[in-house]
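Take a look at this single chain in structure tokens; it is the form predicted alone.
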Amino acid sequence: MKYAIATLGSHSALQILKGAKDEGFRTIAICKSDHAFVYRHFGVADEIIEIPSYSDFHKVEDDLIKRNAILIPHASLITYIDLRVIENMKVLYYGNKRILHWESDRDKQRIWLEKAGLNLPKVFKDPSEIDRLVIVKFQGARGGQGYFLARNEREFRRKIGSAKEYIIQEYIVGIPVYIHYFYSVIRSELELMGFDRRYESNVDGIGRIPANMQRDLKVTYTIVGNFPLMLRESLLPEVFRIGQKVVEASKEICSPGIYGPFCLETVVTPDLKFYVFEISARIVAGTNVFMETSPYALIKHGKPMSTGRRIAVEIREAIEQDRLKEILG
């Protein structure tokens, strides 16, 4: 039986589809009609299924089932498609669907990361408790959109607007490091795929403005792109340690746990301590900086290996070993 790899045409679809083609799979992109030309231009999709809007995604499920497609999730899928729709779809799906509820709820995320025993920034339950610099975030995979800084309750009230669902998190001063992992069910191994830093608007542009003109500017954290990053080698043991602890904790909270690609969003302080402030339980856009490979993946696999291709390798090996059910959620 031949399988196809399908994904929503957005986020990291170019990488996912290219990686699947590199491993010999037929590929399918499900795209909004005004985005389809991108995937035709790059030639990564053997077939493009056009939909008027993301809310129509569920209407193509029967088409995907007929094509024996395996759906690969990414942030756009879980942002634009209701989780209940995803959970109830019968199309083959790579990953543990139930882990998405733990990712999308920041309170559940914290329970997960605390169970893993990681260093976490302090969370303030009420704005009146704010006694230091904090960052206010919103639920879901919104790409940093709307996040803001506050130093006290007065600043918080001035900036929050009408939003009701948010988290007030201590702002840890340090270097943001986004760690890309891949946990293989077939090989029973945690792999390091690379690191990136985000390029955010307008916070990364404000530094180009003279200090005396920055004071009254509104700082925003909307992600525009990503930079590749090489971490000092002496930090790699800690990187593997915290990643493994997250995997182990996930098996307790949501069996069979997290597998495939995931990302820990961290800040490294001057004393080289990792603070974990968020987890993404699927492929992240930061892996796109390694569309061909990262140095770590190249050393591990002995050939170019993007995260998108690593997903396809896992699926291919599962098919060859008659273990596909073990990696489908």
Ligand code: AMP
The other form holds:
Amino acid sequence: MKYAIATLGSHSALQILKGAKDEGFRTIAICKSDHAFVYRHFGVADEIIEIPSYSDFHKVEDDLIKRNAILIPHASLITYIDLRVIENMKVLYYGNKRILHWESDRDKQRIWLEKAGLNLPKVFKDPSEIDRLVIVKFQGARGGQGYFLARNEREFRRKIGSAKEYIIQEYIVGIPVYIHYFYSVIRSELELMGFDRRYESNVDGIGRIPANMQRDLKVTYTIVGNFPLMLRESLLPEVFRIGQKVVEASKEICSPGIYGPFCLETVVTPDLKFYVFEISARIVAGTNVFMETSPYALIKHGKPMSTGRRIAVEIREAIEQDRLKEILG
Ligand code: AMP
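Can you return the structure of this protein in the form predicted together with ligand AMP rather than the form predicted alone?
What follows is the entire complex, opening with the chain shown before.
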């Protein structure tokens, strides 16, 4: 029986399903009933399975198995569906499931990135240690909700409220650059898929009002969209180096390591250092700006290649070479 490609209707599903169709796969979108019309509208899914809410996702397992579907994870899947549900599902799954634990826990992420020897923002264990501008984050916060900046302990205490679980991280002043990678198991190669920058509300809107009116505003980092970005070409060697180190370190912490799409979320300082403040161990929504292709992927593949399509190419080549097991988690 032929394989189908399935994903949850959200996040980067349009890109994943379009890419799968381009590579000749049958496609399935699992959608919340009130979102299904969008996927019908764009016609990227050969079949739409509707669920009343995300908590019903596990009920489609048998349907997916019957259709010989390979499930492609993205941030909405791993945010809205309990990790244990994903882990226990028998449906074919693209990627290393065990890496999800490393991604979802900020302390584990840090161990991974430290092992890779990357520049990381300093973390302050106790508010009394704050000696520079810091950003205070919350575990599992969606879209940076509630984050705040502080310059010293007094400011921290004034803003923290009753929150107990937080992370105090050095705030790196520079420009945010999100690096999209793809590690191919089948070709044993790390590919650069592109870069984006985020459009976050309200932090990206604050510059539109006069400084004296900005002072008392609460800054938030709620992601609303993304912009494509091209980097200075002289930075590409470093981009490849840090991506490669992350792949190598992942093999040590969580064999067989990370593969498929992943993203390093960085801030680049004026001395052109990349500070990595987060890693996403699956496709990121920023790749949607290259739903057709990024310039890098176009040069590499000689034809338009989105990250969604790249996943489908990997799966197709794995099937052709009888190596599918190597890329299913
Ligand atoms: P996160 O939830 O870690 O993705 O952070 C949300 C947003 O906060 C990011 O998109 C950045 O704009 C900003 N941010 C997070 N960490 C830092 C940092 N250490 N230095 C500067 N900006 C940061």
